[in-house]
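Next comes just one chain, in structure tokens: the form predicted alone.
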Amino acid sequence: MSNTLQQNLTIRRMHWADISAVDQLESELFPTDHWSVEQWWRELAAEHNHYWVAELSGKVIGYCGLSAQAPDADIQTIAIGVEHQGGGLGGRLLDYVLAAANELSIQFIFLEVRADNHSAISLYSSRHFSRISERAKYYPDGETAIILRRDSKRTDTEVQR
């Protein structure tokens, strides 16, 4: 992704309004396990849950979301529609969480992510995620989901948001 693009990057808090712009990714990036709308209008209801999207000229292009009681957070979800992959978006939203959790006085953040999605693995590695099990047979085609944690108090990283 251009440099131009990136600068031009919002990340904003999600709106009600913006269910069917996500439910539509989600749906397209998910498409045995997404989300159904009713389930992202809990998720927003919810006081401890903390949703934002991302933009690109006005479209609603990623997602993210962390669900925080204090000392743990469990980071819901974090996507980015498939044009958009690949272009370091998916660690500014990742960023954007942890600089979240910080803010939130969140010491562990806790998340799955499919055993086959490598470039995810890689990503939450690069921002110090250890992995600590796994559940087999977890999501609905039979993958394997790996549990992963981090400590949010890093001294060594630092996130911007």
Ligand SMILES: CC(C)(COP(=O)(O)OP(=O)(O)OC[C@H]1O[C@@H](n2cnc3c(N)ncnc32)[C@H](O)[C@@H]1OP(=O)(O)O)[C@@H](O)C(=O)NCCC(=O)NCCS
Second form
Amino acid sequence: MSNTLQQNLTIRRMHWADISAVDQLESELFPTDHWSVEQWWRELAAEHNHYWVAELSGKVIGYCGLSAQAPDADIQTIAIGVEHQGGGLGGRLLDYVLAAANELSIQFIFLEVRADNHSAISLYSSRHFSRISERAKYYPDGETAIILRRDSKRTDTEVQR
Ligand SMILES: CC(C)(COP(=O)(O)OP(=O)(O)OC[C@H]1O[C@@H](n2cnc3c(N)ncnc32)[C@H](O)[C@@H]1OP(=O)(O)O)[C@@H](O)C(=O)NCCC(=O)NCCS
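For the form predicted in complex with the named molecule instead of the form predicted alone, what are the coordinates?
Below is the entire complex, every chain and molecule, led by the chain shown above.
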């Protein structure tokens, strides 16, 4: 099942016309602190930002964004719709972004993740992101943010939990 899903996944650049579908997914996945439509417009317009959507049968089921200024980049967001999670699609999307970062001559990729987001931490760990610091009470509900970094020249370390 998951192999079939992965084979059928299409990843392409996000366009303005995708904002409505992405906004709907975003509201479902981040009910308390999701981006507004206006913020999506700003994100897509920003010079150093790169956004992609993941599609199954023409339907947007995920998205990811990278803000890149070599040699550094930040993963702004990554998400897969609830009904498609756990099937390897998040991994496929992240691998695509890592390859894109490589083409942009990025060495260090940073991101923030909630300390209680075990599936995301597991995903990043499997792609050699390492914990470099944390910010207590970073999120509106008081949860800690863990800051991760991936060094493309040294991808043999695991996230320390
Ligand atoms: C994080 C997210 C993108 C992962 O997408 P996904 O399609 O579920 O990921 P995959 O199926 O590729 O699995 C990725 C890893 O998470 C693990 N995983 C999946 N669901 C899990 C769960 N409920 N608990 C723990 N680990 C889990 C998988 O085993 C896999 O680990 P592995 O590569 O070591 O086997 C997805 O869960 C999501 O969109 N979450 C909501 C938005 C979010 O939190 N984004 C991250 C913000 S930093």
